[in-house]
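Given as structure tokens, the chain that follows is alone and in the form predicted on its own.
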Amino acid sequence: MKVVTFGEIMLRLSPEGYNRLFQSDRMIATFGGAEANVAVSLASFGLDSGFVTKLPEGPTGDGAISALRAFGVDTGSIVRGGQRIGVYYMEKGASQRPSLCIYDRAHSSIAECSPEDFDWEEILGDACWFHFTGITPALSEQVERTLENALKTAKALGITVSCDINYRSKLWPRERASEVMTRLMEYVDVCIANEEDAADVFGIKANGSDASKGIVDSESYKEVAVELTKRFCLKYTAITLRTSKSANDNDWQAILYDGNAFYSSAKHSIHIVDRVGGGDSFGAGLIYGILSGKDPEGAVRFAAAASCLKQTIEGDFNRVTVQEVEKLVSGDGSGRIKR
């Protein structure tokens, strides 16, 4: 069982601890991506998992490649070429600071990519899914069009396809997010959310709930699930659910409807290290869930408990394993030591 995910790995660039951007005189270097992040993921999960870009030629795409390829993930169809890598800066909030994210990615490699760069039958021959996030086509038409091309041979191969909305105010406005999601939709089996995306998106609002204000019912998600399974014919909607009580501590949860019956996950009081990549494990935590045979509460209940581990570790990637996962979700959260 092979997961292919196609989008864009980026150079993260993080001062030390809390500081401020440019409070020090260092920086951390590390990579990630909202795909790669799955991929990631799966590959430490134990799936085989591919990754597809495009990246420069240099030390810059070469270390991105070392980074994917020390997780075990497969990066044999990753094209090269362009002049740069994506760059993001990223500055970790606490209590009442929010965190920031500063992009530098414009003209990147993949963002100037031409769709036949890519040859999706032979890169989509020997998988079962593939993965993508509403970020992938917000990067340039060229991307859109390749993507649009990678879903076309995933439906004709018979292939699952999931997506997480990941809606980006940064990166295209709420209008031609909604015109172009809407149109790959028509793709997609496995939709995932968080608490503000089908409103931003496709303006599927959640009554009752305010995720800016700390108000997040998970009842009222049940009707935005519905709506959206409705709509786009999915076989699976998922939606994760934040409280943020601060930078620091949230609460978090899932629920997935499967078209007939709700299923949710246990509540994590997260206190956070690094949130980034939290969706996109929660997304590879789902994809494994389904594809190892469990039901879809299981499924569910090992996402979220594999999210919420990744909120613990410093950089993009989760580092965890699914015997730690499934230690989470049989209800040993007491984060004692293990000697």
Contents of the next structure:
6 protein chains.
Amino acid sequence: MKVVTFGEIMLRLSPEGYNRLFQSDRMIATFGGAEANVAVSLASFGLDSGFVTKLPEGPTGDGAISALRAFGVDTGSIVRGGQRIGVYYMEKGASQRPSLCIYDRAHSSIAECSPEDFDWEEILGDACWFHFTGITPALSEQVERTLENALKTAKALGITVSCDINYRSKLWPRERASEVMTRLMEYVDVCIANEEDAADVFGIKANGSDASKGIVDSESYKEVAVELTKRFCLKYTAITLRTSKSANDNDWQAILYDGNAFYSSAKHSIHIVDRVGGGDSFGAGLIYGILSGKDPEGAVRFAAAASCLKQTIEGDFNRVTVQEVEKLVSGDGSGRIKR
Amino acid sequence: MKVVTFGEIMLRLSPEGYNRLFQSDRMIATFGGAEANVAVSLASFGLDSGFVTKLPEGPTGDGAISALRAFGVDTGSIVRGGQRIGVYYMEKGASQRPSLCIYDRAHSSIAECSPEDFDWEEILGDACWFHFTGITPALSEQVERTLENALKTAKALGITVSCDINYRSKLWPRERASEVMTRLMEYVDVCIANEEDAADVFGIKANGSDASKGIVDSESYKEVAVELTKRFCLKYTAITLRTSKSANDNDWQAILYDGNAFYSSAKHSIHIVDRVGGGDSFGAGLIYGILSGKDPEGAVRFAAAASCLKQTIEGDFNRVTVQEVEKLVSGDGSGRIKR
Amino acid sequence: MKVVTFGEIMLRLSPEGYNRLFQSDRMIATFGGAEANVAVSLASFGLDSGFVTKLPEGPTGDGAISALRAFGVDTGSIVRGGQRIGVYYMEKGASQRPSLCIYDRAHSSIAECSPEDFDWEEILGDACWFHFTGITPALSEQVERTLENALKTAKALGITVSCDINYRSKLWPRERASEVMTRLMEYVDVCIANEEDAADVFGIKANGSDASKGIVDSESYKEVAVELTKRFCLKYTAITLRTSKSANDNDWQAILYDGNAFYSSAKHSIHIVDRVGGGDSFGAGLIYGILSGKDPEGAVRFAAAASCLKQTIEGDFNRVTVQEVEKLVSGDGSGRIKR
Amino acid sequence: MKVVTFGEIMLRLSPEGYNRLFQSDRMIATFGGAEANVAVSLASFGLDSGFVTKLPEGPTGDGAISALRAFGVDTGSIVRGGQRIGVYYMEKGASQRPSLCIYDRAHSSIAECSPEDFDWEEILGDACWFHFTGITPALSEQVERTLENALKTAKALGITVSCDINYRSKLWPRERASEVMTRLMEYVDVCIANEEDAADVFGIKANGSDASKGIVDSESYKEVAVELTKRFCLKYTAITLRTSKSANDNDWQAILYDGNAFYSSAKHSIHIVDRVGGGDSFGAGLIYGILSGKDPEGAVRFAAAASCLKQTIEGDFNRVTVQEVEKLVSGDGSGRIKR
Amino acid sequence: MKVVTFGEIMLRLSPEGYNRLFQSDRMIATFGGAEANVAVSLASFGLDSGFVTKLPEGPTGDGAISALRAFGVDTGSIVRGGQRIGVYYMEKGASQRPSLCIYDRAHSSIAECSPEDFDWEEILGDACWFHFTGITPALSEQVERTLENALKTAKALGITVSCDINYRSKLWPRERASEVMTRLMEYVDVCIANEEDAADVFGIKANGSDASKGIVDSESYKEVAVELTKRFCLKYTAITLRTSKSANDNDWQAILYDGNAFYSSAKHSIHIVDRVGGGDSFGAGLIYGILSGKDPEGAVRFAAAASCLKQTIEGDFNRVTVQEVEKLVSGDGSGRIKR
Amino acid sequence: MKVVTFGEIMLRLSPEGYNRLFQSDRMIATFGGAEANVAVSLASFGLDSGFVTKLPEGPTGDGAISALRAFGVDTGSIVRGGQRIGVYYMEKGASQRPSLCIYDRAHSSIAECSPEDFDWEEILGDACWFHFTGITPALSEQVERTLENALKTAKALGITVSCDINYRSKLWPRERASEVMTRLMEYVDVCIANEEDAADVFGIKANGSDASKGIVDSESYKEVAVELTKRFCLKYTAITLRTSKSANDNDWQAILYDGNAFYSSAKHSIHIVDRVGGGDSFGAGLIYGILSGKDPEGAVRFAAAASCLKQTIEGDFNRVTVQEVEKLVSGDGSGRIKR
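Let me have the form predicted in complex with another copy of the chain next, following on from the form predicted on its own.
Below, the chain from earlier opens the complete complex, with every other chain and molecule after it.
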């Protein structure tokens, strides 16, 4: 019952509190990255979870590995070598001031890896699920090829594959994203998208919604889910819907389509602590929900609640237990103190 | 005009900001405890205030005493000895994530005290008021007996006695709480309860309210106040009513019953900084209000405003002056800067 | 195209987060002051900006100068000497607890300067705009005389003069403020006031509004703008309107009158990080708007948006770029993350 | 090639820098304990390392486990349950002011464990070495019995056993220590003692040395090593020798006796950052040295160098690599920067 | 047995660690001042200790009072009013870089007090000892007159008076210091000086020593002690001798003359944490030594040891117990950890 | 009298205090780089100083520019563009543990600059001195060519050129360094080398010294200076000599040769706070010494003292004034407090 994720883990540098970048000389240095965040969530939920990447020798690579191991993530398949760990600078927004995210990830060890670095038959030997996001193939052509190797192996081994589309316009243009992701989606069983991904990458738009204007209507995304499901023969398609009222206050909801019916989570009004990793924690929640035998409605509700809680936690990683998520699913979102 | 309180003061360990416990290696180490918080509030309001407990020799006990002395609390009756200071870990919640409170208070010096440690005739010699909460007798049987000695002495000396029911399910089961508290309430003149205490300990329920579902209706608590007053022949009964909309946003109000009429405070919508100690600061505000000669309405309004301000302050202690509380009582809750 | 501002820059001492003053031994030491804040904003917007004051020799004066230079403010006309730098203690409020501002600025180098310290013909030689606030003449009679010298020189050189009334009751009584400001307003082309200044200093009241009760109606301030414009023959009069719902949440809007018509900014609902410097950043935004050739509506919208963003930033200084302000002006206040 | 250690891991609370306890409200919260420190060192050296203890459910136990896992220590045999994690307060000394260590470890989950909690046949199934210190049996009688079970199993399985005498007068009196340790030493192959342990526990004194007076002569400890070896039929006996010139400056050396000859490490003059865990890192270095096939001289030199480096590192854990230790063994103690 | 001290307590602002002033925006804000430091030491030693000064209303004055009360110092005779609390900026030196101390104490509440503010008959009613330093009369003429009132009252009441000459060239010129101090010394029974004071203020030089060149010979100071004793009819004269090898390493010793014989403390080689308050802690140690009945040798040894320990502690205040000092007096300066 | 330096400025990430990299999540983020450090020193000494490099658009580049501007360095010739700012991780060593420096500077904006980015005729138009170090040409071939353009322009304009050899084995191999530096030395008037550079790059060895063994004899370096001077027709050759006793304690001295005679600085025994930038501050001190008209002995003494003080200061930059350096030159290295 092991879930393997593949991607990049970066050093994340954030100023304290609501400071702007370099406003003071104090920074919070943690680690994160879409697929690593999923791996940490799954390990926190008690699943057997492994993360695959390439990291440089020395303290920077060691630091990332320690951060993962602290949660019990299996780091045994991480390859060491290359020149550097990717870095990202993350400044927390407030009210009308948006969060700011500056990537310095080019030339990282994983971006410059070689497909030969990874023996997927061995890595996936004890896995039942493989997860990646649209960031992974965007890193470089080498990573794209490496990922395709992984996907082929996964299919050959009968492993379920999930993908979070996770479009990043700073990493690749829409055209290349569309072409590559269309090819990779062939291997995918479970697809996760946010309110903008399907339009950005596949041109599938939700009529009646405009996320940039704060109009996010869950009904209008049902057709997006249907279209994605049909186009890529998916088993499950989940769409997360964020309404950003301000940098501090967002509404958060998700829908899941299983080819037959729609299932909808509660709509959580979140007073945000750190929204980075919100989508990743949703993906992990969905994987956990399905693997732990929940029905579709239970799975999407668990995933949305996990993701809601993530956004109340500092850093990329979702530091919550299954019990804490279940409590929110059961409707207790009052934040009453426990003692 | 000295008010004496008796109970436990603990070392409180909290992560910085909204971090989860042990997310980083930095902790804020302060001191607090229900009765100590009342003593600090009263001293800040300018009353003569003394706190009685037992603390170990050495830096941990010294630290707690220094923290109290900094506010002018009389620590001269604190007994030194025993094995340890109680510790509690407090993680601040946010949005749907509740605050988390982990007690490690068993075997503390006060829990393992001996009734002979305290000479109540001397301790209460210059007191006009004695205050305790339901936490104190829950600490151990020795503390319960010690408290009963104190109460008997207080009655013999004609000292007013107040009690905040403060039920803690982690410390004792309802049955024992009910039995012990019923016995101790005989000595009590002024009783304070929150929206759950009366039901938890004495089975007196507010029809039409359900705090766990966020339904807290002040009207329905009037009968609770009447019933408490009757059952225990109380002079004043105050009930604080918290509606927890989220871990960040609570509504806060209180009612007071003097056997004849009901008095109600303003309802404060609080954007919370730290809610721990909210009830304690209400208790202190009520004692101050009564001792300073306010009428019942003035007293409950002062108490609720003091408590509202506490929840905008980090740590257990209510660091406000009478002037600051009066300003909020007078209706200025706009938070306009003063300059 | 250089803008010169004249006033005091102080050391600002603030506790971390929402701590009260001296609650812990950690303080954030930055620098700020109304006119210095304007100079920093203008430099951040890319204008040539100079700040004039007097600062003591040694590390305290050097620290203030470094803080200004870091933004590219020209500090070449700052005179060194005198006894001390002014200090102010700033405690951030929360919810019903107001922010607290304690000035210790008497006897500062600038307050005890001599008019001979400053050669305005040289200082203003390459300037096109001179800005001051009502705080400057309130510092001392020497500063008042120095300012008047500057204003006379500015007029002689044909330099535009702007003034933010900025009444501080702790610095001078209304009578003296009224008398002095009335005299100085003769030199002023552009006047900025907040919702209370015109009434406090010139007795010009907005019927139907009462800021202390949270009633701030933009319509009722139009007559105030007309009256100010008439009385002092102003080219532009801007009024900022703050509705303080709590220490955390304010509404913020501004109107501008050019002698003919009224122009109104958007009304920004701000979840406040630090409101100090909000008015200063408005002033800077207005100066930038006018100097960069915006029409009146564009200028007041830019100024209000700049000021809104300031209030999401820690410290006195507005650390934003023109691009960030323009983005908010264009309506994107959703705080969506950029990546 | 797995090394298993058994003992207690505690929450360590230290003030920042050279602050005294509770001088400020900021504390550094890490985890440590003699046997856990050994396990972390061994994992850092690349050995398969497991730590066995009992920890409470919830964040405090989770925190300790995360801290161990971050280094790759196998925590799979840690039992969860009981009431609390032990705490110790550690104040760093300076110059003539000694470090201060206050234990609050009574009633911890491990101290109150039951021998039935641990299935040693399974735990030690893949182990080649078992390590404990004299602190473990001092925790409680249950722990003593549990340890004896472990030792019997280790002997039955032919596993090498090492023991660091580690006498703590605050945990048990000399008489009980002597009686228990004499019994347990029967199972021990490799014994480690500091300059005071042998005298304190077994009454074996080094003539001509007096550690409390700063007279620590390596020659005089040879007879101690011989006597220990003879009395307990040891394979290796190592003695660490600390000359405390001040809280900041110590000399550090070790000798090793293999029944035939004496081997001596270099004498390191250490400018101390944190001396806690110095002995534990020596023990780990010795185990690593022996297991990695070094000759006795190489082993004791490696161990002393590892321990020297530990004392330049904050916290209980020795965060060094084999390469860093080898570099010091090879004589490069100049601290020249690497770039 | 109460000791009363009179002088100024200031807000002390220091950068963290070895940062220069304003190198980062983080500062440590504590309180201190020569006579307040003595009062804190004495309270820590268990004596009844009171501190007299004038402090402004509001948080700055409250902060200073809390800091004193935390140690149990009686603050009941502190007068409130005036404009400001004095501030001093303290940058810690290292190696060849000296510590830097910038005073901003002019116009403080105490400097601008009125002699009528203090009723010395009442203040000294229960005192047995009065202590001041040469800083107090240097603050202003009002303070000088207030001090003289106190001294006259002390003499009238038969109270022992001690004075630490504590010459500060930044506060007053030598001539005025000499004139005023000569007059005030008439009231003094116990005089404390450092290696430069007697020469600076009274022109009494130690032949053969030159502190600025690091030549400080205890023999040559004996004649200084004799001369001081004779000139001012002193009961005890103590001289502290600091040899500053670098900002990090100082030697520290003291001699005491009782009119008959010389007594000398141990010479402590100190690795300095914070040397501010070193002289003050010596004074407090001497007062404690005499009041607790030690013989002259015991008193000077206790005082020097107390002062040695102070210099290993951050901030102005000497946070040590009598037991810790006695341990160093007894010769244990090895800094061995206690556990 | 403007001095222009050309090279790279990087983001420097250091853990707090003596923590190892990623031991905690707190980092100190400052900026530094050999030539930038020289520029900052010179500006602090009051010279007109400009720094030339290429930095990316956005907050990372802005941060570096702000850091330079805070000291008054002219940043007007800095080109914006490219992909990233170089990063270096700096872990402070202690005792036998060396400092650790990990560069992540490949692909930085400056490394990937184009020679056309820089118009040296304009940049050097008002310069009298141009400085670079051996790190600059090692960055990339583009930078090497850009530097050569600068050097040719400098020669054409009659500008004095200084070079600090500053060999970094991690940046280029000895052979390429030797070839390139030999060519560039043709333009150099003043050469600075440390105790290893001349041997590493030009094969000029000091007989009788071996820095790696701590044997650094100033006499043996005189021949190195003579040989460098002859080979490259230098006006001045300075050699800095570091004896690293431990990571905390170094001896530091320098010699200067002017083609005729040798001049030697004092030998400073430094208790190190941060040794990074020690060589750069020496170079700046030498340039200042020569430009301010000191004789060769005065210049080398000033340079060595400036560099000694740098090593007592956190970060890359030398935050000292000319007065502070002169005080140490005059022999006052006792670190006595100033007040």
